[in-house]
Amino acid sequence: MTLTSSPIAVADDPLPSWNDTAAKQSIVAFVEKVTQPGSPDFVPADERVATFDNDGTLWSEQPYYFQLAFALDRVKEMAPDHPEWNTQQPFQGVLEGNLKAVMAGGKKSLIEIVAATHAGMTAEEFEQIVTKWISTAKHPKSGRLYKEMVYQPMLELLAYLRANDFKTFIVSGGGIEFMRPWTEATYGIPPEQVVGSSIKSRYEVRDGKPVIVRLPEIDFIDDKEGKPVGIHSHIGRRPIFTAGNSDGDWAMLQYTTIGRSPSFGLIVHHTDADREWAYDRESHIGQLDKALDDAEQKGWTVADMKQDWKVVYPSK
């Protein structure tokens, strides 16, 4: 899949898959005022930093996070070498297709699964595993490759911002090394501009070759209040534009917009049960409650997927 926003499309209509509603108008107005020399809101190009959540903001996240789907597939692939998993939760639940049993263990179970499936190998080996999975694995509902379940309107937004000298970053609760192998081809965001959760690693020399070895220990969770910390640590500049879709992005929206002008906060609101999913306050994935309540007061733009987007996914 390739990015679809050509220079001609950007010039004629920067966001052709967006309906001409208040959401699109507010985005365009913001970009124009911060990039126009002489404007009181002009921002120099080197300060035009834009951060984007990934799950639910740049691609779908239902019925569960796609990295979890990757981890579940890894458990099944590795199971022949781990017969003990047949009677050991949460792995037994994975092998029996009983996700209720898996999720019953909460965060502890998910950490166990990630530790078992993401560690004990070199960074290069993990990258090869992710690259193979993202190129072949398909979503159970849509039948699309997971990497094809990205949002066409958001691809256009990324291209539009970059055409106006913004530097675009992913700031996600997902694993940094799970995302880095494919974000450049999919979003045009290179690996050095991806901020995410991470496990601990160490340097070794194996058979005369320097390698980074992944350890079964959590290093950093880039979610909620961790997102501004990740931005500060990895990027070193406070964004002027940010986009998210859930309360997990609330702190990043605050960090970008409160006490900083000009600035822009965008919330992707999942309202389209026909073309994607409709969920917000009560969802077990991508819960949007507090941030939705704060949007009007804080001046954040809410993009209603059903009303504001002409299409959801790119055409195949």
Contents of the next structure:
There are 2 protein chains.
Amino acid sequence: MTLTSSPIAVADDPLPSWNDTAAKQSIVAFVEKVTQPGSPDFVPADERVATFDNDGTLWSEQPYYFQLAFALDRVKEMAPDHPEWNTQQPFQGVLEGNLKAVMAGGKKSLIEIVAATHAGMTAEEFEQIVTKWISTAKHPKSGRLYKEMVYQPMLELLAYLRANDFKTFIVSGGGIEFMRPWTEATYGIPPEQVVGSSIKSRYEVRDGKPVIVRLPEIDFIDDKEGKPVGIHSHIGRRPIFTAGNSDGDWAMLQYTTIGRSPSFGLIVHHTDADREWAYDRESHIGQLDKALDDAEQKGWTVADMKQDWKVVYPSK
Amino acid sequence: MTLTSSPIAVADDPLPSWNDTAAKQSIVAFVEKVTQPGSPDFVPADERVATFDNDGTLWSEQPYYFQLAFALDRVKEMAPDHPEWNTQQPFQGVLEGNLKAVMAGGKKSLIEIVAATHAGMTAEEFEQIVTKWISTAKHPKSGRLYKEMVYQPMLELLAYLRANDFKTFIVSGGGIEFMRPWTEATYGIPPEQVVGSSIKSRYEVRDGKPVIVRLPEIDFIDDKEGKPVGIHSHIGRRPIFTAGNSDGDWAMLQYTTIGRSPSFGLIVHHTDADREWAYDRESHIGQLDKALDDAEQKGWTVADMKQDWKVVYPSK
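Can I have the other form now, the form predicted together with a further copy of the same chain, not the form predicted on its own?
Below, the chain from earlier opens the complete complex, with every other chain and molecule after it.
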């Protein structure tokens, strides 16, 4: 509910941080045709579902996912209670700042880090940990709070869609409970409209108080073919608008747009090494290869960050 | 969006089908105090989450859950393609109208029936099957369409809460995809605000068309201690208002009200054998025993159907 629409800006130009290029024009043309009563492309308000990837689509994701930065910070904070971590990978690598040693353990290491930092507490405790981190942790390169590394043009797009009676959802490979504590204040997206990866949890009563306990076991991975499944499970209808930035969003783009008309697929292409980062086909984080190849044939709109966005981040 | 609020009724008396007894008075008092700016019990609009059980709380559930009636109808409709069912339980029992033989197989039989009738098709196909059934199938005793056996006082309660900026959710042990096709038209609750039990599903492309395929494997049971887990997973915040009618709602009532203030727990007590059914402690369907014992001590409001409701079903 912060950072979002000012009514005047919306009335005047709904997307003031977008240059007046093809990307912006196609977004506006789509929104106008689906909201125009009597138009053959009119879509009733309750079917205007829009889904957004988070990492690399709504906020930055370099040099590695911000949730990993959170996890590494947690390891350091928890280390005094875990002397064994000093000689035990992947934790030793984290504590020594040797990310190469951490990554050498592959997926297994990441799961160990997630289990140690994301499970074993109640949902409420985890929410407090995330809230504290997101309010204070800063990105080493930009010096901004991580939550200030959201994309101003995308905030405007979210607000523009909502002003046109779209319901906006996040559908991210990131952890659902890592996002929910701050998405409402940051994006105007309430917890119940956040879909993400999850670990299992259990209901119990502790000291007379009902709690949800977070368990060290993966429940659902909301990435690639998981995204349409997550959308189906949480939302129960196909979106008509989807935005992503990597091949992890390819299935969601396909699910949203193929054989579904009217529909809109948007790809954020990271082309701006000066203001943000430039990466696509070869990147380990946010690899964009197949979706970039397919965009033209599938009718997906590519937003070129350098060319199409007047600014990247909100002014502080 | 049908059957729900008429603005005049809301202005006049928000709950016209409720007698002016303690149950109604306590509901109104709760809504007024949490929506009154400046009140010590004021709750911001975006935290006004209300969750409703479905079977026995929003519509009837006797002589057995309506979803079971749907499944039995499906078995009969599918039988011509399954000659083996004539000599194979539990299907033989269904086809011969011998429910005792079906039930003799216990949970295993029910899972077989669910797998045969609820899985193996796409989500879209299942939605069409449910939509057709719910539009035409009638209850043998009342002669009404099943979807007309919803409780008028509860429709008014849903509308009253929404008029006061509550977000209303269903949290039911029933199948999430069995409910979603009709909850918006019937209750004003859109698919994304329905939480229920689910089977697993998979995303794939069939004949160039993206589809969600329903798999014959239980994913999640949204009952008892599962309800708080389902709420946590789908909604991501604790409700302040919950309505249920059986011990299956006990954990949800506890999660909503214990150590959470202000909060409201409502139990629909089936006491009206003339207009609906009368059952509680000994019933196999919708057993209400522990929650009835605990209601007074926990501060949960019991709505006595016979005493507190002027009408049960909407006039046709």
